[in-house]
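As a starting point, one isolated chain is supplied in structure tokens, in the form predicted alone.
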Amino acid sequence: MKDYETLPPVVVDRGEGARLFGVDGKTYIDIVGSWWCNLLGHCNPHINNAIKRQLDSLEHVIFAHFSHPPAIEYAERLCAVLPAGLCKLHFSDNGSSAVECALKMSFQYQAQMGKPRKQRFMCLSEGYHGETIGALSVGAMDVFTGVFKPLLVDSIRIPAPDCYRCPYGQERASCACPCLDAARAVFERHADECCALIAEPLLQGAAGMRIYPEEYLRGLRALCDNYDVLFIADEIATGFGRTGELFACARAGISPDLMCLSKSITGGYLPFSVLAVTQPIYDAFYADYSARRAFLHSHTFSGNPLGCAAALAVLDLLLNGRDGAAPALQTARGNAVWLHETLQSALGGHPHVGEIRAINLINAIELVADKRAKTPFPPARRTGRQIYKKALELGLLLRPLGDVLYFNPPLNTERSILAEAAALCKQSIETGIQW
């Protein structure tokens, strides 16, 4: 909060599409989407006309033993697109939330599977799922759980690939994944304990946008069948076209035992989200009242109706598109190249961007003090917050993680949006700092 002393928060009095606009007339391009969230643009007319609709016919009504069309309309149209087996939902109201009832449902459902030694979870080095204890608890950075570690479940730590500082020297278009072996001798020592894996599908967030293979993530999956260890895929956020497939887990091929949904479900417009499970899953709950076997969980907003429409219209938006424009994952897709080779251009060559990488859209740029031998600069120096600043200053919105910088626009951002924001960035890290 001191930080505030010499740089005040920015006041927003609107937005529109990619851009926010200051109550001081300043403009910014949102190239972040408000922490991911925002898939569609500020104040998107068809979402702002669903919700609208929605309004005037039920706000809210309590989610237990009653229901209403759009949540009913929504779990039937999301459980069409989701990866296959994927077929029961749970609603809740954001991503933690939607973690730890992932977490207490493979720790209850093992349970009632006969297998009560199962209690712990696996989770990788980085990883972030939330700010709720069990979400802390198979987070692994210290910068967020270092205070709470008496308060914490005692996961274990799987070594997370860094492809861009490989220990085993692999080079990320040919690398066959040597890392899995990691994974595996954990398995090995610790399976026969764990209930279920955690694990951000091929992109670590919170850790810096680092994007992992496909290969890694199927080795996951398989680890996870056989040693009897369910799979919990935390795409809150690689969900809804942020990795170029409606979810991550599709660019793999896999499909995981429970999947948990929220940011972009709603456009980032309101507080929701899902979590996905499979049909076995479901079945080991579902028991006659004396039987003890419910998953006893809720929340006074699951499956909030305004909530609901906003989700079913960002799925119209991305599937197929309205008044004329194409769907927006396939607008996504036709950029993502596009944006990728304009920041190479305009950026590669600086001495210290050490990698720019990227999956669909999300691009993020490593700062470097030695781009040779891949050095940090020092933490206290921060040097991604000092460019910060100066984006700022130009109109860009480039909310840095520590040193790296990203890109993580709207889907349906223009082309000509997405290169005044590369212009600007390359402006703001030539001359934010003194190099």
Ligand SMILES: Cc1ncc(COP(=O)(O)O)c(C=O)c1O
Contents of the next structure:
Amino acid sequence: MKDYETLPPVVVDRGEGARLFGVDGKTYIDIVGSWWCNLLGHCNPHINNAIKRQLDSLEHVIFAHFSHPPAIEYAERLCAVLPAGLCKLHFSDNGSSAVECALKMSFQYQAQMGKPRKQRFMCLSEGYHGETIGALSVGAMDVFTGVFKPLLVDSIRIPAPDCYRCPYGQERASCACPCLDAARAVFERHADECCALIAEPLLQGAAGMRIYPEEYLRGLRALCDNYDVLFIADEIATGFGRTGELFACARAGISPDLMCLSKSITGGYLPFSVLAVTQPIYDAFYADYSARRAFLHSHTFSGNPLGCAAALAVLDLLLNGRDGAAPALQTARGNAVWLHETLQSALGGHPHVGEIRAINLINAIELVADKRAKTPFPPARRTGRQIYKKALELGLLLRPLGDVLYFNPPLNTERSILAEAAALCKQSIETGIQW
Ligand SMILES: Cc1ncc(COP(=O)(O)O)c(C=O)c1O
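Counterpart to the form predicted alone, namely the form predicted in complex with this ligand:
Starting with the chain above, the whole complex follows.
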């Protein structure tokens, strides 16, 4: 709040594609996709129309015993494109709620499968899964969880891969994932008492867009199988094309037991989330009323029809394209290498750019005090924030994660806008701070 006294909030009253328009007449390129949820541009005409049409027939309805056509159609269309085996859906209204739901369901599942000792959760260090107490309990970032420690459930942490500062001295291109040994050791010790492992597949977003190898994700899946632990993929940030495939798990060729989806699911329009699970999980809760095996968990706005209408329009645009435009998934893939090369040639040689890592259109630029030693800047210096301020002045919304600047734009952003953003980013880094 005090920061706002020197940098007042930006008030925007209009958006179009990747651009936001301030009430003061300034324009901003939303290169962070409004916290990674804006998937297909602001005020996308196809999504707008889908919501408007839905609004004139049904805005919301109780989602218990009652349903509605957009929910039915969405369930069918989503299940058809989910990784193999995921076939039952539970609707909520934000990412953290989907995570809570996954944790509770895994816990109850193991109890109902006759394994009541399996009560704890495993997670990756540096992971982020949301702000509610359960989600914080499996989040490992002290900056978010520290003060709440006495309230949290004690989860078991696996040291996450850190490919930029790899403690095993491996290079990304040739890595054989020796860090999986540490994960294996944790499974050997704790799997008996664990119901599930939760992880962000391939990309730990809040940790600073840390990208790890597909091989590591496949390794985690195999460990879960071998040690009878459910695998929860938190695809809230990675789902719907962000990593170049519809889901990060698909990119690695694996299927989780439970998958959390939100953010881009409605193109970033509406609070909406889905937990997708397998048939065996569904079956563990299926019984006569008197058996008391049901999963008792609901939210007022679960399955909101406007959200379903937006989510359906998102699938159209991602997979099929509309009005002559190519499928957005394809457009993003077509621009990904070019964007990374553009940023690399603009900034790769900068003495304080330690690494530019990329997966699809997501590019993370890690700023360091010493490039060779990969030493971070002292946090009190707020290096990322200085550059954020400069970028705002120049018309670029480049909100950093600490000292990691990143691009995570709408998938259908035109190359000319990406090029403009890259140039503004370079200018912000070069002029935003006294190095
Ligand atoms: C991987 C991941 N999981 C969960 C969440 C929480 O989602 P929400 O903010 O909708 O509660 C986020 C939000 O950034 C996220 O990145």
